[in-house]
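Encoded as structure tokens, the following chain is the form predicted alone, with no partner shown.
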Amino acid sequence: MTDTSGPVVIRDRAGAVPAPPVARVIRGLSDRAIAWLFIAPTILLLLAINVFPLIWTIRLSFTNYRANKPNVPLRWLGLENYTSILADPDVWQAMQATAHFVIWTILLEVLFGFGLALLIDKKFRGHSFWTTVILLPMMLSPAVVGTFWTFLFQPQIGLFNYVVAFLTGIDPSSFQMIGDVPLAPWAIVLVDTWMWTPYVMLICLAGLRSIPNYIYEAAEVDRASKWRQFWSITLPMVLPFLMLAVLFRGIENFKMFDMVNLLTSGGPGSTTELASITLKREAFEKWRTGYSSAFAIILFVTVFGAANIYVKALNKVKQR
């Protein structure tokens, strides 16, 4: 009998390739360590993009720094910028304009979005086509929407005034939506509602489609009317989705800038000057970088605090 164990061992040893050092290290790591290894670059990138600018902004908010005069000696002001902002009547006027814009846009978008979702959920003939048509405004850029509606609101050549004149019989040149002080705040509300109602509709439609059919079937067996089914089944089960839409749109509208800036630039006067536009003027027109940094921190704390309170209320609704 021929002993072949020696040649086999020699052949295996010759064919074996030593593992690279990195591969040996990774092979010795746990699954949790490997997961952290993969997400570490993303976390570092987020820290560099989000956390560092926030810390730098907080530091600048306590100084007299001006971006157009970087050679001026930096002076520590403490809370002087914050007290000046809270005592500035122009800032409070901008906050009032922002509150008017946020409250009315959310109210109208939720009403129209929920109503459209109820209609689309019926799955009538051609509902897919009409859903696509309704979603078109949401697909446009806010800059495009602002420019588009600027032409529509022109009293001489704009289509909006002629549609209102056709429906009401008034002179189309007798009013200017973005030029009259009483109408300008409602003009930006109208445009934002037109653009973002489809977004609320999608969220509400997802809520409606998540309701099991057997619940409605049981209600029909109990001879519950359609109105009773709406108040007892549809609205309570869609309420978390509605609150989620309010949260998203409230945060976005509180920091709205591009569409309103292109549509009215904060005018006429300061009627539609939202907090974001005031912040832009202080930072890039007056070059009060430290002051505008303090204003940005105040807006951040306001949104963050309100969102936290709202999320707690949303979680309580979900737990019901």
Given for the second form:
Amino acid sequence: MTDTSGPVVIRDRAGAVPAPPVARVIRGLSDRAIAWLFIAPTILLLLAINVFPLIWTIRLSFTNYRANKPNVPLRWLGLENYTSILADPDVWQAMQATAHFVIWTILLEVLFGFGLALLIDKKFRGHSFWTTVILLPMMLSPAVVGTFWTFLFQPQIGLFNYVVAFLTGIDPSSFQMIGDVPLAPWAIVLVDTWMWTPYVMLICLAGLRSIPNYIYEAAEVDRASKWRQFWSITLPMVLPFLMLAVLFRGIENFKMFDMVNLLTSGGPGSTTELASITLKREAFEKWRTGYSSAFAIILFVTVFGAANIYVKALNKVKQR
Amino acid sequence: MAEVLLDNVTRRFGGIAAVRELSLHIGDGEFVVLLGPTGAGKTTTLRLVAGLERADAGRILIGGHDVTRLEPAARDVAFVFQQYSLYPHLSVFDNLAFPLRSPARRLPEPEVRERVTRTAELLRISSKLDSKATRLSGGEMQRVAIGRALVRQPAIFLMDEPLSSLDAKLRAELRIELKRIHEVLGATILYVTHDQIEAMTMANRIGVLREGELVQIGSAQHIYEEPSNLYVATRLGSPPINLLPAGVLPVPDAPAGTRTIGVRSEHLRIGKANGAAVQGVVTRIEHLGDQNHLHLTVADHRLVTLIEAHADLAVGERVDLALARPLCFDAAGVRLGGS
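Got the form predicted alone; any chance of the form predicted in complex with the partner chain too?
The next block holds the full complex; its first chain is the one shown before.
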């Protein structure tokens, strides 16, 4: 009975609506073909805006190409760009500045972020309100943060200098956070920590909330002190989350550009000139496109390699 | 091991009493099972003894000492949770050793090793000592959790439905194992379950809870044969006790005021239709293998009873029914004529 009624209904519909039978066209394709059809736009887009530029950059990195002089005949340099970058003391200074920035921001953000997460996890009165307040800096645009911290750091009228003066009695105009050579590297660390500690806190909080309460109760009955509970339950179980936060912040800060560029533009001198700022100078101020392409590839390989090693370690921790 | 006494203990959650004026004495080396449905206050009672909940009123004594205001760590109790509460990043050995390595205990490491090994043998998990806790099967995890309680030799073991998340076969195995451990160690155990088979097979005494109150406590046989009211009667027995209004089936010498008759399989005499005063109709026969469930209809009331597997009965057949010493309850559900 159903054998005959099924096709009849379809034929009726086809008769009533004389639209082109799209369904029939698609019916001719295999599942695999339909799958390809669906992902093709994404793949094409990825090829066009990610893979092709990457390959093109690799190509350029072996040449003397300058984007402001496109008519100069292209000369192949081999590895010359790479060798001169690795021998350039300015590059190494930028790498040092970047390392200083990455290491200190991660350290401080993990310390404060984890600490705040532990406090917020206590679920005191109004903890959700304070969570929102703490998360605010993270929601701002890095450009906004960079710009308004230049005002906060302003020695005469800046709130930061005023508060420091109020708390310590130091003359507020006696130091400039973004003008003094010894202070500037710490100014960018401070602002980044202020902005991204909430992010680390959020991830740690997710980790803390994933620990079931009965494990703590079991430990309490087993006479484990709060300290021992922290070391043998809380920390190991939050560690994968913490490592994930470190990974994200590490990659982000290794290629930090916007906030620092707006805050200090790499100054004073080149004390806060991070790798990506050097890169931008080489590429769009000195127009050494081939050279900066090589630098970009070096940075890419560095962060890619480091992240891969790190993810392997992370998986090991997760599997414990 | 020690005796434990709960004296008029009350615990409220937001105005609702989860445990109400509960008094319970657990003798040294006794295995007491608290039985009741979800929300009866079984787990809260256990947590009160452990110190994971604080009593709003009443006293709790362990080994003669008032522990009502003490922290869990100071009470010398061991707790087995319903979930496998293992420390996931530690090995089985370290999980078992965890309570022994507490600074409050300070056992020398060779003794820790010895005790852990002995406990692992008792629970038959010796081969798993080096495995990560997360690599174990459900049954092994729960054994480790039980083992973590056993290494301690505490005043009392508190077990909160430790077998409920295991499959039937494992549950039967661990039930026997727990009973064996109880006999070997002479442990005092307070055990919570809603499974009547666990209660019947393991308990020295069963306490039946309803809405935070202890309704009746006694040996499994006593609770089964002499329930103090309807609620307790319906807790035990499989198939569940049949409740009929008085008068459906004639009860010889029923006490005055009987309103409800409780009929278990052993109270019912079934025979081939032979002109008895009351007859029932067979509506369904469920085959269990060794026995059958027989569904009957008597004057619009349904009965389920056990009969032997090869009883010569068919669906639709009429049978003679008679009662032998059933349980009689009054209008309020209180048992009448009990001993």
